[in-house]
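Okay, so here's just one chain, in structure tokens, the form predicted on its own.
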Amino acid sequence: MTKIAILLSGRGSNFEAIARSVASGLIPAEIVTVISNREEAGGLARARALGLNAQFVTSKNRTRESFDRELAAALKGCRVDCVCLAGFMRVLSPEFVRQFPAKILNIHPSLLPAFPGTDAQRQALEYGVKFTGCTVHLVDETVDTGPVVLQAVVPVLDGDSIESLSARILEQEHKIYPEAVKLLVEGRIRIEGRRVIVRAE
């Protein structure tokens, strides 16, 4: 069966979503590790009162390279398959990125390659669009750009805060990524140049 991690940093709702749809049988697969680099995450309790393997690797005063390898032979200590990225406020190196070709997956809550990095929604509501959304992507050397495998859009409405616009998009996260780790899984996506296209069941 094929092997999951779970990289986190904070809540870890989008996690819970994908270990929802393993417990169900919709993802054929087998979540291993759950990892964070912060010990206070609170999607790393949630991972320990579910029986999973549960591991802190701190990244405070460290090098990304350093932080990085240690990640890496976690990892491979646990013979992952594919990655998941659920709220992992780290970037990866590209050395690290290199380990797992093509296997690791990231949710990003805006339709990329509109609004790349940190506060995706507040950029959203100050550009004044009229629709975002969420985009689930294979992890490429550098940062949200790498080939897209699911998005879903969400209307802007008059009145949104960011608040209110980060709770409606993150709706539509729970939904998209246990359907891209599905595909992952099951050796569905094919990459032709930027395009991911995705082979029916």
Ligand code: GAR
The other form holds:
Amino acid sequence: MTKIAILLSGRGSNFEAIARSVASGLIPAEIVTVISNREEAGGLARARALGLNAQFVTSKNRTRESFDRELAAALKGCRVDCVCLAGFMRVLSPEFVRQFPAKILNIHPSLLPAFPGTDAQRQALEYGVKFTGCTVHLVDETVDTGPVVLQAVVPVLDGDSIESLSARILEQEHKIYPEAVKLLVEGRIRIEGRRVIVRAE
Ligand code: GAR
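Moving on from the form predicted on its own, kindly provide the form predicted together with glycinamide ribonucleotide as a structure.
Below: every chain and molecule of the assembly, starting with the one above.
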């Protein structure tokens, strides 16, 4: 069984969506660990409540290299095959990424390459786009640039606030992230240049 790890920093609703899909058998994998760089992350408490292995690895007052080394060691200790970033608000070093080639997924709340980085929903509102959405991509050595696996489009409505737009995007995140994890775990993803080609079931 494929072993997946979840890295998160906050609420963890995407983690929960993945965990539900694992529990229902949609994703043929096992969540072997949930790791947070924030001790108070809601997602970490939720992982513990679900009886999963949950670890806190502090990122405070330390270099990226030192944090990433401990993170990689924790993942290797659990013999992890795939890593899912689910609201993980740390940039991973190229050295870390190279240890899991084409095996790290991230979810981002915009249609990349539009609005990378932080506050993607705010950026979309401020720019005035009529459609935004979310993207699941493979993580490469720079931020929010890896090959796109799945995207979902979400309309921006005239009365939207950051909160209402974020909530509408989040609903779609919870659909496409488990679907993308399933594709990766089932080995149905092939990369051609920048394009991800998905093999039909
Ligand atoms: C999600 O909206 C995710 O797309 C975003 O953080 C939120 C985490 O929510 N990620 C990023 O902005 C990454 N740059 P969650 O903790 O409830 O899954």
